[in-house]
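The chain below stands alone, shown as C-alpha coordinates; this is the form predicted on its own.
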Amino acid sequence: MKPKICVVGSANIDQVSYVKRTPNDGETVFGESYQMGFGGKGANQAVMAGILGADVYIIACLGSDVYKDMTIENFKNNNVITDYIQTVEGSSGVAPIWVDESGQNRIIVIPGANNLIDSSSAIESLEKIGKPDVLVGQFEIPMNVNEQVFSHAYKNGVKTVLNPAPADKPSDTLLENTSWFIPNEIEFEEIYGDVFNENNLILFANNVETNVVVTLGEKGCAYIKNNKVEIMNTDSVKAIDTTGAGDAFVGAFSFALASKFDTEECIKLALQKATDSVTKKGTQSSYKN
(Lines of atoms letter the chains of each structure in order from A and count residues from 1; the text may use other names and numbers.)
(Lines give C-alpha, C1' and ligand atoms only; values in the text may rest on other atoms or scores of the structure.)
Protein backbone atom coordinates (compact mmCIF):
# COMPACT_ATOMS: atom_id res chain seq x y z
CA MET A 1 0.00 0.00 0.00
CA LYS A 2 1.10 3.55 -0.69
CA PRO A 3 1.94 5.69 2.34
CA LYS A 4 -0.96 7.97 3.29
CA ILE A 5 -0.16 11.56 4.22
CA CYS A 6 -2.37 14.49 5.16
CA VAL A 7 -1.00 18.04 4.98
CA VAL A 8 -2.85 20.86 6.70
CA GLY A 9 -1.44 24.21 5.69
CA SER A 10 -1.03 27.01 3.22
CA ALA A 11 -1.31 27.32 -0.54
CA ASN A 12 0.08 30.42 -2.24
CA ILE A 13 0.91 31.75 -5.66
CA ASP A 14 4.63 32.58 -5.83
CA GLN A 15 5.60 35.71 -7.77
CA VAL A 16 9.36 35.31 -8.24
CA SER A 17 11.78 38.02 -9.39
CA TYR A 18 15.38 37.02 -10.14
CA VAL A 19 17.94 39.82 -9.60
CA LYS A 20 21.72 40.13 -9.44
CA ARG A 21 21.29 41.75 -6.05
CA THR A 22 18.31 42.86 -4.00
CA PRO A 23 17.69 46.65 -3.83
CA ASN A 24 18.62 48.81 -0.87
CA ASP A 25 16.08 51.14 0.77
CA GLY A 26 14.75 53.60 -1.81
CA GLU A 27 16.65 51.96 -4.66
CA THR A 28 15.32 50.53 -7.92
CA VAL A 29 17.17 47.73 -9.70
CA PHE A 30 16.49 45.85 -12.93
CA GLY A 31 15.65 42.18 -12.62
CA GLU A 32 16.97 39.35 -14.76
CA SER A 33 13.72 37.40 -15.11
CA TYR A 34 10.30 36.78 -13.56
CA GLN A 35 8.09 33.75 -13.16
CA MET A 36 4.86 32.89 -11.40
CA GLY A 37 4.49 29.50 -9.78
CA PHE A 38 2.72 27.53 -7.09
CA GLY A 39 3.87 27.72 -3.49
CA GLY A 40 2.88 27.93 0.13
CA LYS A 41 4.63 25.71 2.63
CA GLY A 42 1.71 23.31 3.00
CA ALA A 43 1.27 23.01 -0.76
CA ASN A 44 5.00 22.57 -1.36
CA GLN A 45 5.31 19.79 1.19
CA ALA A 46 2.22 18.04 -0.16
CA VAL A 47 3.51 18.20 -3.74
CA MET A 48 6.93 16.84 -2.76
CA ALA A 49 5.30 13.85 -1.03
CA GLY A 50 2.92 13.41 -3.96
CA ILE A 51 5.74 13.38 -6.51
CA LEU A 52 7.45 10.67 -4.46
CA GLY A 53 4.32 8.50 -4.74
CA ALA A 54 2.33 8.90 -1.52
CA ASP A 55 -1.44 9.22 -1.37
CA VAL A 56 -1.49 12.85 -0.25
CA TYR A 57 -4.50 14.79 0.99
CA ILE A 58 -4.31 18.57 1.33
CA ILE A 59 -6.45 20.52 3.79
CA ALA A 60 -6.07 24.18 2.84
CA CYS A 61 -8.15 27.28 2.15
CA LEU A 62 -8.30 29.17 -1.15
CA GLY A 63 -9.96 32.43 -2.13
CA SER A 64 -12.56 33.11 -4.80
CA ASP A 65 -10.04 34.63 -7.24
CA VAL A 66 -8.47 33.33 -10.45
CA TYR A 67 -5.77 31.49 -8.50
CA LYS A 68 -8.19 28.96 -6.99
CA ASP A 69 -8.77 26.78 -10.06
CA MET A 70 -5.12 27.06 -11.09
CA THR A 71 -3.99 25.84 -7.66
CA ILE A 72 -6.44 22.92 -7.57
CA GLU A 73 -5.40 21.82 -11.06
CA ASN A 74 -1.75 21.96 -10.06
CA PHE A 75 -2.42 19.78 -7.02
CA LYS A 76 -4.16 17.19 -9.17
CA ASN A 77 -1.25 17.18 -11.60
CA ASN A 78 1.08 16.35 -8.72
CA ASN A 79 -0.81 13.46 -7.13
CA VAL A 80 -2.41 15.55 -4.36
CA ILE A 81 -6.06 14.88 -3.52
CA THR A 82 -8.08 18.13 -3.35
CA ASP A 83 -11.45 16.93 -2.00
CA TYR A 84 -10.99 18.73 1.33
CA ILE A 85 -9.88 22.17 0.20
CA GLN A 86 -11.96 24.95 1.79
CA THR A 87 -12.91 28.12 -0.13
CA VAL A 88 -13.82 31.61 1.06
CA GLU A 89 -14.63 34.94 -0.57
CA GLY A 90 -11.58 37.10 -1.20
CA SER A 91 -7.94 36.61 -2.12
CA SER A 92 -5.91 33.44 -2.11
CA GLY A 93 -2.46 33.62 -0.54
CA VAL A 94 0.36 35.19 -2.55
CA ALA A 95 4.11 35.41 -1.98
CA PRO A 96 6.30 37.98 -3.76
CA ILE A 97 9.85 36.56 -3.77
CA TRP A 98 13.25 38.07 -4.63
CA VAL A 99 16.08 35.70 -5.53
CA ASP A 100 19.63 37.05 -5.92
CA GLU A 101 22.43 35.60 -8.02
CA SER A 102 23.75 33.53 -5.09
CA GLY A 103 20.38 31.76 -4.91
CA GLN A 104 19.37 33.34 -1.61
CA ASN A 105 15.80 34.56 -1.30
CA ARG A 106 13.68 37.16 0.47
CA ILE A 107 9.99 36.41 0.74
CA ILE A 108 6.89 38.38 1.77
CA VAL A 109 3.90 36.13 2.45
CA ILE A 110 0.42 37.69 2.17
CA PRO A 111 -1.77 34.94 3.68
CA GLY A 112 -5.21 35.91 2.33
CA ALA A 113 -7.49 32.86 2.54
CA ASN A 114 -4.87 30.90 4.50
CA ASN A 115 -5.82 32.93 7.58
CA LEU A 116 -9.46 31.84 7.24
CA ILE A 117 -9.05 28.06 7.29
CA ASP A 118 -11.65 26.56 9.63
CA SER A 119 -10.37 24.13 12.27
CA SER A 120 -13.70 22.29 12.77
CA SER A 121 -13.99 21.63 9.05
CA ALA A 122 -10.35 20.54 8.99
CA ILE A 123 -10.98 17.96 11.72
CA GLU A 124 -14.10 16.72 9.94
CA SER A 125 -12.03 16.33 6.79
CA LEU A 126 -9.36 14.41 8.70
CA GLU A 127 -12.03 12.02 10.01
CA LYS A 128 -13.36 11.46 6.48
CA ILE A 129 -9.88 10.86 5.13
CA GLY A 130 -9.36 8.14 7.71
CA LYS A 131 -6.21 7.59 9.73
CA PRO A 132 -3.19 8.77 7.70
CA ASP A 133 0.31 7.49 8.41
CA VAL A 134 1.56 11.06 8.89
CA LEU A 135 0.03 14.51 9.39
CA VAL A 136 2.13 17.53 8.42
CA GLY A 137 1.70 21.17 9.48
CA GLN A 138 3.48 24.56 9.35
CA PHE A 139 2.93 28.14 10.56
CA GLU A 140 1.40 29.83 7.51
CA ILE A 141 -2.08 29.15 8.93
CA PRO A 142 -3.41 30.21 12.35
CA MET A 143 -1.76 28.50 15.32
CA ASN A 144 -5.07 27.41 16.85
CA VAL A 145 -5.89 25.41 13.71
CA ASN A 146 -2.62 23.51 14.00
CA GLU A 147 -3.23 22.94 17.71
CA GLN A 148 -6.68 21.43 17.21
CA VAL A 149 -5.84 19.31 14.17
CA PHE A 150 -2.57 18.02 15.67
CA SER A 151 -4.29 17.19 18.96
CA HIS A 152 -6.99 15.23 17.14
CA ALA A 153 -4.50 13.34 14.99
CA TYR A 154 -1.93 12.61 17.70
CA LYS A 155 -4.55 11.28 20.12
CA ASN A 156 -5.70 8.93 17.37
CA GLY A 157 -2.25 7.46 16.86
CA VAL A 158 -1.12 9.49 13.85
CA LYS A 159 2.54 10.53 13.58
CA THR A 160 2.74 14.31 13.30
CA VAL A 161 5.42 16.46 11.67
CA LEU A 162 5.61 20.17 12.53
CA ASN A 163 7.68 22.62 10.49
CA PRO A 164 7.65 25.86 12.57
CA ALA A 165 8.00 28.22 9.61
CA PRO A 166 7.76 31.14 9.38
CA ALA A 167 9.41 31.14 12.80
CA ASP A 168 7.02 31.39 15.72
CA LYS A 169 7.10 29.85 19.16
CA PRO A 170 4.82 26.80 19.27
CA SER A 171 2.44 26.46 22.17
CA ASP A 172 3.01 23.72 24.74
CA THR A 173 -0.18 22.04 23.50
CA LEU A 174 1.12 21.90 19.94
CA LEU A 175 4.53 20.54 20.94
CA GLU A 176 2.91 17.90 23.14
CA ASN A 177 1.08 16.62 20.09
CA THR A 178 4.07 16.69 17.74
CA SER A 179 6.08 13.58 16.87
CA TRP A 180 8.76 15.33 14.79
CA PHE A 181 9.77 19.00 15.10
CA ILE A 182 11.74 20.26 12.07
CA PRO A 183 12.95 23.91 12.12
CA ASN A 184 15.92 25.31 10.25
CA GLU A 185 18.76 26.76 12.31
CA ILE A 186 17.44 30.36 12.11
CA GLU A 187 13.98 29.25 13.21
CA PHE A 188 15.55 27.22 16.02
CA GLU A 189 17.37 30.32 17.29
CA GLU A 190 14.24 32.48 17.19
CA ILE A 191 12.16 29.84 18.96
CA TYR A 192 14.79 28.71 21.46
CA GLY A 193 16.01 32.25 22.14
CA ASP A 194 19.71 31.48 21.83
CA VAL A 195 22.26 30.56 19.17
CA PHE A 196 22.11 27.20 17.47
CA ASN A 197 24.85 24.85 18.63
CA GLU A 198 25.05 21.23 19.67
CA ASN A 199 24.70 21.94 23.38
CA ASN A 200 21.60 24.09 22.92
CA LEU A 201 20.06 21.50 20.62
CA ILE A 202 20.50 18.81 23.29
CA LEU A 203 19.08 21.11 25.98
CA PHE A 204 16.06 21.91 23.82
CA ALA A 205 15.49 18.28 22.85
CA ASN A 206 15.67 17.18 26.49
CA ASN A 207 12.89 19.62 27.40
CA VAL A 208 10.38 18.38 24.83
CA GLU A 209 8.85 14.99 24.14
CA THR A 210 9.15 15.32 20.38
CA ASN A 211 11.99 14.22 18.10
CA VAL A 212 13.97 17.20 16.76
CA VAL A 213 15.73 17.64 13.40
CA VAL A 214 17.33 21.00 12.51
CA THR A 215 18.09 21.70 8.87
CA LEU A 216 21.36 23.57 8.21
CA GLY A 217 21.18 24.50 4.54
CA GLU A 218 24.30 23.49 2.63
CA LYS A 219 25.73 21.98 5.84
CA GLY A 220 23.06 19.26 5.94
CA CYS A 221 21.12 18.76 9.16
CA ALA A 222 21.48 17.96 12.85
CA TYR A 223 19.50 15.45 14.87
CA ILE A 224 19.68 13.64 18.18
CA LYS A 225 20.75 10.02 18.47
CA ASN A 226 21.44 8.38 21.82
CA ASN A 227 21.42 11.83 23.46
CA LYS A 228 24.20 13.03 21.15
CA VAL A 229 24.03 15.39 18.20
CA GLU A 230 24.62 13.77 14.83
CA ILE A 231 25.31 15.82 11.71
CA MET A 232 24.37 14.36 8.33
CA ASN A 233 26.08 16.20 5.52
CA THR A 234 24.69 16.79 2.06
CA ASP A 235 26.30 17.01 -1.37
CA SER A 236 27.94 20.28 -2.36
CA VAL A 237 26.10 21.85 -5.33
CA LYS A 238 25.86 25.26 -6.98
CA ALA A 239 22.69 26.85 -5.64
CA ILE A 240 20.53 28.63 -8.21
CA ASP A 241 17.38 29.13 -6.12
CA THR A 242 16.94 28.02 -2.51
CA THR A 243 13.22 28.84 -2.42
CA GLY A 244 11.25 25.83 -1.18
CA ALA A 245 14.27 23.72 -0.24
CA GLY A 246 13.13 23.42 3.37
CA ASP A 247 9.68 22.32 2.20
CA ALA A 248 11.26 19.72 -0.09
CA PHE A 249 13.07 18.38 2.98
CA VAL A 250 9.89 18.20 5.09
CA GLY A 251 7.80 16.67 2.30
CA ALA A 252 10.40 14.00 1.52
CA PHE A 253 11.01 13.31 5.22
CA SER A 254 7.27 12.84 5.77
CA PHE A 255 7.05 10.48 2.79
CA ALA A 256 9.93 8.40 4.18
CA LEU A 257 8.46 8.43 7.69
CA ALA A 258 5.08 7.27 6.35
CA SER A 259 6.93 4.56 4.40
CA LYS A 260 8.39 3.24 7.68
CA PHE A 261 11.99 4.21 6.89
CA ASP A 262 14.34 4.53 9.88
CA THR A 263 15.49 7.97 11.00
CA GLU A 264 18.74 8.02 9.04
CA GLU A 265 16.97 6.87 5.87
CA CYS A 266 14.30 9.57 6.31
CA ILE A 267 16.95 12.27 6.67
CA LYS A 268 19.05 10.96 3.79
CA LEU A 269 16.11 11.06 1.36
CA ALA A 270 15.02 14.49 2.63
CA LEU A 271 18.52 15.95 2.17
CA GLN A 272 18.79 14.46 -1.30
CA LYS A 273 15.52 16.04 -2.46
CA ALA A 274 16.19 19.39 -0.80
CA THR A 275 19.70 19.61 -2.26
CA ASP A 276 18.50 18.70 -5.73
CA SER A 277 15.80 21.38 -5.55
CA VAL A 278 18.29 24.26 -5.10
CA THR A 279 19.96 23.46 -8.42
CA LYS A 280 16.83 24.55 -10.33
CA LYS A 281 14.72 27.70 -10.51
CA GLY A 282 11.28 27.83 -8.97
CA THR A 283 9.64 26.21 -5.99
CA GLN A 284 7.48 23.18 -6.76
CA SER A 285 8.83 23.12 -10.30
CA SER A 286 12.29 22.44 -8.85
CA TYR A 287 11.09 19.21 -7.19
CA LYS A 288 10.68 17.34 -10.45
CA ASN A 289 13.49 15.42 -12.13
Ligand code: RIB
The other form holds:
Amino acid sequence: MKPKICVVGSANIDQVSYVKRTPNDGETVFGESYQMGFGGKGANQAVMAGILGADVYIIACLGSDVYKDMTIENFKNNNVITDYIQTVEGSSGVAPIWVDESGQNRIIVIPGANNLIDSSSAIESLEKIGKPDVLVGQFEIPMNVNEQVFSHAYKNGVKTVLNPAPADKPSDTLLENTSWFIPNEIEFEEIYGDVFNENNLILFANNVETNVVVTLGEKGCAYIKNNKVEIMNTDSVKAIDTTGAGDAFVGAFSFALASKFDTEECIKLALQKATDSVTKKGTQSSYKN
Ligand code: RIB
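Can I get the form predicted in complex with the named molecule as well, since the one above is the form predicted on its own?
So here's everything in the complex, that chain up top.
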Protein backbone atom coordinates (compact mmCIF):
# COMPACT_ATOMS: atom_id res chain seq x y z
CA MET A 1 0.00 0.00 0.00
CA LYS A 2 1.24 3.46 -0.88
CA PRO A 3 1.80 5.87 2.02
CA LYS A 4 -1.00 8.43 2.31
CA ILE A 5 -0.08 12.05 2.99
CA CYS A 6 -2.21 15.17 3.33
CA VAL A 7 -0.59 18.58 2.91
CA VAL A 8 -2.45 21.67 4.03
CA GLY A 9 -0.76 24.82 2.83
CA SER A 10 0.15 27.28 0.14
CA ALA A 11 0.51 27.21 -3.62
CA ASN A 12 2.33 30.02 -5.40
CA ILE A 13 3.64 30.88 -8.81
CA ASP A 14 7.39 31.49 -8.50
CA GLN A 15 8.82 34.28 -10.65
CA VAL A 16 12.55 33.69 -10.45
CA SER A 17 15.27 36.11 -11.61
CA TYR A 18 18.84 34.80 -11.71
CA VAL A 19 21.37 37.57 -11.12
CA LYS A 20 25.14 37.78 -10.58
CA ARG A 21 24.44 39.95 -7.56
CA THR A 22 21.23 41.40 -6.16
CA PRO A 23 20.78 45.21 -6.47
CA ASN A 24 21.48 47.66 -3.64
CA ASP A 25 18.94 50.35 -2.64
CA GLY A 26 18.14 52.60 -5.62
CA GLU A 27 20.27 50.51 -8.00
CA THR A 28 19.26 48.74 -11.22
CA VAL A 29 21.15 45.66 -12.36
CA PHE A 30 20.79 43.32 -15.34
CA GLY A 31 19.84 39.72 -14.58
CA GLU A 32 21.14 36.61 -16.35
CA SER A 33 17.84 34.80 -16.88
CA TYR A 34 14.25 34.49 -15.70
CA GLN A 35 11.89 31.60 -15.23
CA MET A 36 8.39 31.12 -13.98
CA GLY A 37 7.45 27.91 -12.22
CA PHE A 38 5.27 26.26 -9.61
CA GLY A 39 6.05 26.95 -5.97
CA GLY A 40 4.60 27.65 -2.56
CA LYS A 41 5.89 25.73 0.43
CA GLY A 42 2.79 23.54 0.73
CA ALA A 43 2.70 22.74 -2.97
CA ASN A 44 6.44 22.03 -3.08
CA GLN A 45 6.26 19.59 -0.17
CA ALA A 46 3.23 17.87 -1.70
CA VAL A 47 4.92 17.55 -5.09
CA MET A 48 8.10 16.09 -3.58
CA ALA A 49 6.06 13.45 -1.71
CA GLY A 50 4.07 12.78 -4.91
CA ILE A 51 7.21 12.31 -6.99
CA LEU A 52 8.48 9.84 -4.40
CA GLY A 53 5.33 7.75 -4.87
CA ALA A 54 2.92 8.63 -2.03
CA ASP A 55 -0.79 9.18 -2.46
CA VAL A 56 -0.78 12.90 -1.72
CA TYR A 57 -3.82 15.08 -1.06
CA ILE A 58 -3.41 18.86 -1.09
CA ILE A 59 -5.73 21.21 0.79
CA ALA A 60 -4.92 24.67 -0.58
CA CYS A 61 -6.68 27.74 -1.93
CA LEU A 62 -6.22 29.22 -5.41
CA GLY A 63 -7.52 32.45 -6.94
CA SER A 64 -9.71 32.97 -10.02
CA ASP A 65 -6.78 33.95 -12.26
CA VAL A 66 -4.83 32.30 -15.09
CA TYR A 67 -2.63 30.48 -12.57
CA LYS A 68 -5.46 28.34 -11.17
CA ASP A 69 -5.83 25.77 -13.97
CA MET A 70 -2.10 25.45 -14.61
CA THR A 71 -1.45 24.87 -10.91
CA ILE A 72 -4.10 22.13 -10.74
CA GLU A 73 -2.66 20.55 -13.88
CA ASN A 74 0.82 20.61 -12.39
CA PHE A 75 -0.41 18.89 -9.21
CA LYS A 76 -2.08 16.17 -11.27
CA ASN A 77 1.13 15.64 -13.24
CA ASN A 78 2.96 15.04 -9.97
CA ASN A 79 0.61 12.50 -8.30
CA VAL A 80 -1.09 15.11 -6.13
CA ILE A 81 -4.86 14.70 -5.75
CA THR A 82 -6.62 18.03 -6.32
CA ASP A 83 -10.21 17.24 -5.20
CA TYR A 84 -9.89 19.37 -2.06
CA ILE A 85 -8.50 22.58 -3.57
CA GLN A 86 -10.59 25.60 -2.63
CA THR A 87 -10.99 28.59 -4.95
CA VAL A 88 -11.83 32.24 -4.25
CA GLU A 89 -12.24 35.39 -6.35
CA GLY A 90 -8.96 37.26 -6.83
CA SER A 91 -5.30 36.41 -7.23
CA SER A 92 -3.48 33.19 -6.47
CA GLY A 93 -0.28 33.41 -4.42
CA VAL A 94 2.82 34.65 -6.23
CA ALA A 95 6.47 34.81 -5.20
CA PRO A 96 9.04 37.08 -6.86
CA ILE A 97 12.43 35.46 -6.16
CA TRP A 98 16.02 36.59 -6.68
CA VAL A 99 18.72 33.93 -6.92
CA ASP A 100 22.33 35.14 -6.91
CA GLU A 101 25.53 33.60 -8.26
CA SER A 102 26.09 31.58 -5.09
CA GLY A 103 22.63 29.98 -5.44
CA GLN A 104 21.24 31.88 -2.44
CA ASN A 105 17.68 33.15 -2.74
CA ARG A 106 15.62 36.09 -1.51
CA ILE A 107 11.87 35.56 -1.63
CA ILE A 108 8.85 37.84 -1.29
CA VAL A 109 5.54 36.02 -0.97
CA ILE A 110 2.29 37.77 -1.92
CA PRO A 111 -0.17 35.31 -0.36
CA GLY A 112 -3.38 36.25 -2.27
CA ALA A 113 -5.78 33.29 -2.09
CA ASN A 114 -3.55 31.42 0.39
CA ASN A 115 -4.75 33.80 3.10
CA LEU A 116 -8.39 33.04 2.31
CA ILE A 117 -8.32 29.28 2.82
CA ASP A 118 -11.38 28.24 4.81
CA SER A 119 -10.78 26.17 7.94
CA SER A 120 -14.22 24.47 8.09
CA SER A 121 -13.89 23.26 4.50
CA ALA A 122 -10.35 22.15 5.26
CA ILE A 123 -11.58 20.01 8.18
CA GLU A 124 -14.42 18.60 6.03
CA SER A 125 -11.85 17.70 3.38
CA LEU A 126 -9.68 15.97 5.95
CA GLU A 127 -12.68 13.90 7.08
CA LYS A 128 -13.45 12.90 3.49
CA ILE A 129 -9.82 12.03 2.78
CA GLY A 130 -9.87 9.57 5.69
CA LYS A 131 -6.95 9.05 8.04
CA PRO A 132 -3.66 9.88 6.28
CA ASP A 133 -0.38 8.44 7.61
CA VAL A 134 1.03 11.96 7.87
CA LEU A 135 -0.35 15.51 7.77
CA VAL A 136 2.04 18.31 6.78
CA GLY A 137 1.73 22.09 7.27
CA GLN A 138 3.74 25.32 7.00
CA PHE A 139 3.16 29.01 7.74
CA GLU A 140 2.05 30.45 4.39
CA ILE A 141 -1.62 30.10 5.36
CA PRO A 142 -3.27 31.61 8.47
CA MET A 143 -2.12 30.12 11.79
CA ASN A 144 -5.69 29.40 12.96
CA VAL A 145 -6.29 27.11 9.95
CA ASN A 146 -3.16 25.13 10.79
CA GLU A 147 -4.24 24.97 14.44
CA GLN A 148 -7.65 23.55 13.62
CA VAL A 149 -6.46 21.07 11.01
CA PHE A 150 -3.50 19.88 13.11
CA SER A 151 -5.68 19.46 16.23
CA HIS A 152 -8.25 17.45 14.28
CA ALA A 153 -5.65 15.19 12.69
CA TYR A 154 -3.47 14.70 15.79
CA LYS A 155 -6.47 13.78 17.97
CA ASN A 156 -7.32 11.14 15.38
CA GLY A 157 -3.90 9.57 15.69
CA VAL A 158 -2.31 11.10 12.56
CA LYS A 159 1.41 11.94 12.69
CA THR A 160 1.82 15.65 11.99
CA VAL A 161 4.83 17.50 10.52
CA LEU A 162 5.08 21.28 11.00
CA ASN A 163 7.54 23.35 8.99
CA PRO A 164 7.38 26.83 10.61
CA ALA A 165 8.28 28.73 7.44
CA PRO A 166 8.33 31.65 6.90
CA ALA A 167 9.39 32.00 10.54
CA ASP A 168 6.66 32.71 13.06
CA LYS A 169 6.12 31.56 16.63
CA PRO A 170 3.74 28.61 16.64
CA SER A 171 0.91 28.83 19.16
CA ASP A 172 0.94 26.39 22.08
CA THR A 173 -2.09 24.60 20.58
CA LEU A 174 -0.29 24.06 17.33
CA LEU A 175 2.88 22.76 18.95
CA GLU A 176 0.89 20.45 21.22
CA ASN A 177 -0.62 18.88 18.11
CA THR A 178 2.67 18.49 16.25
CA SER A 179 4.67 15.24 16.10
CA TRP A 180 7.67 16.59 14.16
CA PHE A 181 8.76 20.24 14.15
CA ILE A 182 11.18 21.08 11.32
CA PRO A 183 12.52 24.67 11.17
CA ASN A 184 15.70 25.74 9.43
CA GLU A 185 18.45 27.40 11.46
CA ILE A 186 17.15 30.95 10.86
CA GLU A 187 13.59 29.98 11.72
CA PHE A 188 14.81 28.22 14.88
CA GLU A 189 16.58 31.43 15.98
CA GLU A 190 13.52 33.61 15.34
CA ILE A 191 11.20 31.22 17.15
CA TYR A 192 13.52 30.39 20.05
CA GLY A 193 14.76 33.97 20.41
CA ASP A 194 18.44 33.07 20.62
CA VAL A 195 21.21 31.67 18.41
CA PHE A 196 21.12 28.13 17.15
CA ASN A 197 23.59 25.90 18.97
CA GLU A 198 23.44 22.44 20.46
CA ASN A 199 22.71 23.70 23.96
CA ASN A 200 19.81 25.90 22.81
CA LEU A 201 18.40 23.07 20.72
CA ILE A 202 18.37 20.81 23.78
CA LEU A 203 16.75 23.56 25.88
CA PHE A 204 14.09 24.15 23.22
CA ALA A 205 13.41 20.43 22.73
CA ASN A 206 13.14 19.83 26.49
CA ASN A 207 10.27 22.32 26.63
CA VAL A 208 8.12 20.76 23.92
CA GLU A 209 6.58 17.33 23.39
CA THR A 210 7.31 17.26 19.67
CA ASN A 211 10.37 15.77 17.95
CA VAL A 212 12.63 18.50 16.56
CA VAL A 213 14.84 18.50 13.46
CA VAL A 214 16.71 21.68 12.47
CA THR A 215 17.92 21.87 8.88
CA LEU A 216 21.35 23.49 8.47
CA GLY A 217 21.73 23.95 4.70
CA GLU A 218 25.04 22.62 3.41
CA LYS A 219 25.89 21.44 6.95
CA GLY A 220 23.07 18.87 6.94
CA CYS A 221 20.74 18.85 9.91
CA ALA A 222 20.56 18.48 13.68
CA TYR A 223 18.16 16.30 15.64
CA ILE A 224 17.83 14.93 19.13
CA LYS A 225 18.40 11.30 20.00
CA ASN A 226 18.43 10.02 23.59
CA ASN A 227 18.56 13.61 24.81
CA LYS A 228 21.72 14.32 22.78
CA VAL A 229 22.13 16.40 19.63
CA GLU A 230 23.08 14.36 16.57
CA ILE A 231 24.28 15.99 13.35
CA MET A 232 23.74 14.25 10.03
CA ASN A 233 25.95 15.68 7.31
CA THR A 234 25.09 15.88 3.66
CA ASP A 235 27.10 15.56 0.43
CA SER A 236 28.99 18.65 -0.61
CA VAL A 237 27.68 19.96 -3.97
CA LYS A 238 27.87 23.16 -6.01
CA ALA A 239 24.67 25.09 -5.26
CA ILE A 240 22.99 26.59 -8.34
CA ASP A 241 19.63 27.46 -6.77
CA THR A 242 18.68 26.75 -3.14
CA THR A 243 15.02 27.74 -3.62
CA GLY A 244 12.70 25.03 -2.30
CA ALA A 245 15.47 22.89 -0.77
CA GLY A 246 13.83 23.11 2.67
CA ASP A 247 10.54 21.99 1.12
CA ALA A 248 12.28 19.09 -0.62
CA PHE A 249 13.57 18.07 2.83
CA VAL A 250 10.13 18.27 4.47
CA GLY A 251 8.32 16.54 1.57
CA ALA A 252 10.83 13.68 1.45
CA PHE A 253 10.94 13.39 5.26
CA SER A 254 7.13 13.16 5.35
CA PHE A 255 7.14 10.52 2.61
CA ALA A 256 9.66 8.46 4.58
CA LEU A 257 7.77 8.91 7.86
CA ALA A 258 4.52 7.84 6.18
CA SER A 259 6.42 4.83 4.77
CA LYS A 260 7.38 3.88 8.37
CA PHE A 261 11.12 4.44 7.88
CA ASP A 262 13.09 4.94 11.10
CA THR A 263 14.26 8.44 12.04
CA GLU A 264 17.74 8.13 10.54
CA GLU A 265 16.34 6.77 7.27
CA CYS A 266 13.80 9.60 7.11
CA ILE A 267 16.53 12.21 7.61
CA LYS A 268 18.89 10.53 5.15
CA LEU A 269 16.30 10.53 2.35
CA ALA A 270 15.28 14.11 3.18
CA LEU A 271 18.89 15.35 3.05
CA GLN A 272 19.56 13.50 -0.18
CA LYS A 273 16.53 15.06 -1.92
CA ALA A 274 17.20 18.56 -0.54
CA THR A 275 20.87 18.42 -1.56
CA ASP A 276 20.06 17.16 -5.02
CA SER A 277 17.52 19.97 -5.50
CA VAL A 278 20.11 22.74 -5.02
CA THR A 279 22.14 21.48 -7.97
CA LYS A 280 19.36 22.44 -10.40
CA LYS A 281 17.53 25.63 -11.29
CA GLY A 282 13.93 26.24 -10.26
CA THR A 283 11.77 25.17 -7.34
CA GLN A 284 9.66 22.10 -8.14
CA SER A 285 11.49 21.67 -11.43
CA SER A 286 14.64 20.88 -9.39
CA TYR A 287 12.96 17.92 -7.68
CA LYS A 288 13.01 15.72 -10.78
CA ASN A 289 15.95 13.63 -11.99
O1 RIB B 1 10.42 27.57 0.03
C2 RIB B 1 10.42 28.09 -1.28
C3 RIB B 1 9.08 28.63 -1.58
O4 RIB B 1 8.84 29.77 -0.75
C5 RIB B 1 8.90 29.15 -2.99
O6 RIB B 1 8.37 28.18 -3.84
C7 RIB B 1 8.00 30.36 -2.81
O8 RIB B 1 6.80 30.27 -3.51
C9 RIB B 1 7.79 30.49 -1.31
O10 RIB B 1 6.62 29.88 -0.91
